[in-house]
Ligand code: HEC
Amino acid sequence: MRALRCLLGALAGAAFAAGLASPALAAKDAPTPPSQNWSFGGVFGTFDRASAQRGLLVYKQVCASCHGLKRVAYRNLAAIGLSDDEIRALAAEIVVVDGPNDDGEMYERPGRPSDRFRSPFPNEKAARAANNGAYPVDLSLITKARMGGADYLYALLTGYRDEPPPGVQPMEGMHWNEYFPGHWIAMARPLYDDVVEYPDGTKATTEQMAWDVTTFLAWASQPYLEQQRQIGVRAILFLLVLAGLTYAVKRRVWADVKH
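Structure block, one chain, which must be in the form predicted alone:
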């Protein structure tokens, strides 16, 4: 079952690379994804904690079987509202090979909050073997690595169609997506209505799950975005005040100078 899920989650980039060799795949670029009104957009935007937590659940239950999140440590999840107990329980679900111990041997232990998310495969060759030669991308920086960022990821997850447009010949093992460059993508549609159950009672539609997991992965890509914006706003305010004081001092110093 895991091998099947991972085959369905094959690397989209590899599909595009394969498409370069086929005129049918590279017929035209995908349209620009629609701009979405993200809570974290704009100068004063912040991440929707509830949405990010739901997105974490989608990542765990749908994406994590093939895609890693190696740049995120479990303790970082406190930033999206998880409690210490929740973080410790989540980390303890994995088994980590650690060591060596006093006898010089490696040993296994439950995960700790300081551990990073475990990759689903031990190495690249194992990942490719499970995914028909493709290497599933790590999702830690996915919204920064793709043109269009969060808008593109949301459009990709909601852009699958059961059949290609009329006149387009279906391709075996490939799937039509409105927003993937070349349109044919190896990764099968990952999200379907109610594929996960949200504990807060939110209806798990395809669009809602895509929105939530995109919010979570946008946070994972830029976990310090809010702090950076706060620093930037404070710096601008400081410079404005400094400019005002400088102008006032200049006026005072030169007030008695006759022209």
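These numbers were taken from a predicted model, which means no experiment stands behind them. In this text, the rigid core denotes the largest set of C-alpha atoms whose superposition between the two forms falls within 1.5 Å. Positions refer to the first chain, counted from 1. What changes on going to the form predicted in complex with the ligand:
- When the rigid core is held fixed, the Cα atom of A235 travels less than 2 angstroms between these two forms.
Having seen the form predicted alone, could you now give me the structure of the form predicted in complex with the ligand?
We keep it simple here and write out only the one chain, dropping partners and molecules.
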């Protein structure tokens, strides 16, 4: 038993030591975003479908004018509960340049479910040119690409202040945000109460929209999350049972060997 404890201790200690590295890196110049109770948090969490669908609406009506979502295909939206017809209709709203056809010409066609979201700008230079030199990043991986993930995104979207704190000089063309590293962000506050009208009657407060779009983007960043956890729970339960049985056999085998 002592030996077993030493094995577990060794593994746990190593993981702890390894993990020390991560929190140690948290940005110092912005407060840690408060952790929220996300539907997709924890071990058994799943994406709140209604919230993710509202978030899709917020993305489409607000963020999409500046930010791409190029890794998500319309067909993927089935995972947050959109029907085939809804997906087809949504895809058909965009125009896709396809080709060349048999005459060697490029042509335009309506989008199909297999198409991916179209980015608002043809390239980074164009995006910067339209945004005073700042680059609105593609949001397909946003909750994985920032320390703090979904908590950070929510804190960022709700962290705008009309005025910088007393004593801080205002900056031309920049906006003061509690949670952005360095505080001055080139993105103007995108969400105000009621910029979006929700079809399901939910009140579109800034917090509600931030919450919904974060849920949607968290899904977009890791659409496999639910499957991952389902398999994980089963795999670990299986291993626990197998380890228990193996331990019983081990005790049996070693029963008459003093060691």
